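Single chain ahead, by itself, as structure tokens, in the form predicted on its own.
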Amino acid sequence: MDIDLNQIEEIINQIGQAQTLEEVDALYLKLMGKSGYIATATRSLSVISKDQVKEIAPKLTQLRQLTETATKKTRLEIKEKEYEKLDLEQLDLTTFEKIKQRKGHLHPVTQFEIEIAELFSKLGFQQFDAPHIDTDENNFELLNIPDNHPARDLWDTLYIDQSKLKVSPGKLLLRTHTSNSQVHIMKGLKPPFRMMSIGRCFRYENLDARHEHTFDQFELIYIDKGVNMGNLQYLSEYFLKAVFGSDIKVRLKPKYYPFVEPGAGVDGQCIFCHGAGCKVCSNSGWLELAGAGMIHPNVLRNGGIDPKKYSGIAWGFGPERMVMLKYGIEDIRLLKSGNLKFLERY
């Protein structure tokens, strides 16, 4: 089989004259690739005479080395020329248009919670953080909701699987309301005191425009001698007038909560129809905005406080519902959607 060494040498010379890296790579493969001249010639050594092998094999080795050397040298020369071109280039910023910077800000619910915390701190309320994971005892039993009590149906509770725990802290759950803070506060402080709790709560609920499985609550606890429903009415008016304006009217109506007696729903005059009646308020002219009541004597006793000496009020609402009313948001799920286009409005 004839092996054309001259043709191989000619291609090596072409490598040295190549102007681009693409040309170098193509010529290199023409020689050294699987089907290239040198690779083919090397395989041909097995079918020629020993005398021819002794003559051609050293030349192929030399040509292979020349190919590698020429390729490496030419690639380096081409790269250096390209670097020189880069040094001569200048970046033209005369037509550069400045891109509008996106600035971050607090979530609308967080903004609102900071506002109400500052609002009630002016009345002497201090903030208290209760655990998100708590015992059934603190979340229900000590709040006058014993096991199998029908009032438990008011809360769709998420319990924690404790089969792999090495300790036995009691039945654990994700708190269903910030009211789990009540007994923690009573056991940790001596009355009189004014405390507020803001935080995340969890319930096993079907999601819709008005309900989320994860949501925030705000709660006030005020215990002192002589605390009564008049204090409750004042705090309700103080809050709702600060949020919706001084013209809003506020009323209390009887409502059942197992940890207060008496219990009250806090209504504000509908901010959309101003009491005339509309679709939002079901034509009643009023919106229920909070729940409250006098802390039940059993709860006070469970917290180590004598109900014959002290009385207290518990008052709470959902900040997300308030934000929806304040800004006219129709779907509560938008607040935790992470949708930046939506959040940038606030």
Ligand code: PHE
Given for the second form:
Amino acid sequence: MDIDLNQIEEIINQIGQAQTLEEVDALYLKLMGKSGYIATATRSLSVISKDQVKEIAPKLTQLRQLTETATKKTRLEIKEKEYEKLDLEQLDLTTFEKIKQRKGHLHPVTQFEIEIAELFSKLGFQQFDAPHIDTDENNFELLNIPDNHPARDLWDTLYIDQSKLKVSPGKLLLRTHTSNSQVHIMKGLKPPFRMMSIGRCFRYENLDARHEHTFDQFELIYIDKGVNMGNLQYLSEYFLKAVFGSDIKVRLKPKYYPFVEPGAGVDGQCIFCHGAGCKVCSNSGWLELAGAGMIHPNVLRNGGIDPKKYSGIAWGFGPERMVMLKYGIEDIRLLKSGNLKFLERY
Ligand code: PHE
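Can you switch from the form predicted on its own and show the form predicted in complex with this ligand instead?
Now the complete complex, all chains and molecules, led by this one.
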């Protein structure tokens, strides 16, 4: 039986030079595995002379120890090199094209509202936030729309289930328009003032390309001595020219809202056909873009303002509709769809 100790030493050297943990393990098994060189050599001790055993056995023990220490050492060295590599690796998140593209931005309706709020703040209008959940009183009654008034049909209303409420704040609803801010403002401020109220409104609507249950309104309330329909015409032109360009024609036509008298529909000449008549304006040449009017004396009185001393105008429009016209968007439901592919365009 030949025991080749040189070969074992050679393999121990290889362990010292191995580059991967797999290599180390394979070499270790080659020596220490069941049929590895050292195990085989150890088994052969039983068939050799006593003198040979005396000479070889201690060498084998030494080689076994050498194998263990070389394996341990090399494994550690390899691991340390890998950690060093990890330390050097840097993740530069800005290089991810996708993350760059998904940089968030404001919703097109919000962008538009900010733009218009800036426009009117130049004329001295300040923002006021009225509650989304409000009383029937603020949303209707104090605006000259008592219970069972036929005009209530203009607003399909979502009422709040109050059966579990312990307090009774009056009949609650989701505001159907930003006009709910009118009496809040009048009760909170002394005239003269110029205020704007912007935000979510809610109606019980059948949804289609032009109707949403949740939408925004933008409303101006301007109360002072001697405010009149001329101011209304001016504000309407100021606004529509800023949005659609200085050559847009604007007209007021009579329109009924219970909280204004006289009430007006604010029309802009159709931006698609310039008055010639087309599908968008139902061949009329005009688009109705806002509702407005002189604040009804009853409403002023409800807000604690003397209609003999002061007069006021209220003026409101739907930002969604404006944004749709501005960008040629045909379905209002796209705006709150959460569809990023659509929203990323604006
Ligand atoms: N609140 C009205 C609506 O929701 C719009 C309006 C505002 C009309 C101000 C007149 C004055 O339709």
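Basically, rigid core = biggest C-alpha set you can superpose within 1.5 Å across the two forms. In this text the structure is predicted, and so the values were computed from the model without any measurement. Positions refer to the first chain, counted from 1.
Trainee: Is S337 displaced by at least 2 Å at its C-alpha between the two forms when the rigid core is overlaid?
Mentor: For S337, whose C-alpha is compared between the two forms after core superposition, the shift is less than 2 Å.
Trainee: With both forms fitted on the core, check whether the Cα of C278 differs by 2 Å or more between the two forms.
Mentor: Moves: no, less than 2 Å.
Trainee: Is the C-alpha displacement of I12 equal to or greater than 2 Å between the two forms once the rigid core has been superposed?
Mentor: The answer is yes, as the C-alpha of I12 shifts between the two forms by 2 Å or more after core alignment.
Trainee: If the core is used for the superposition, what shift in Å does the C-alpha of Y28 show between the two forms?
Mentor: Its C-alpha shift, to one decimal, is 20.1 Å.
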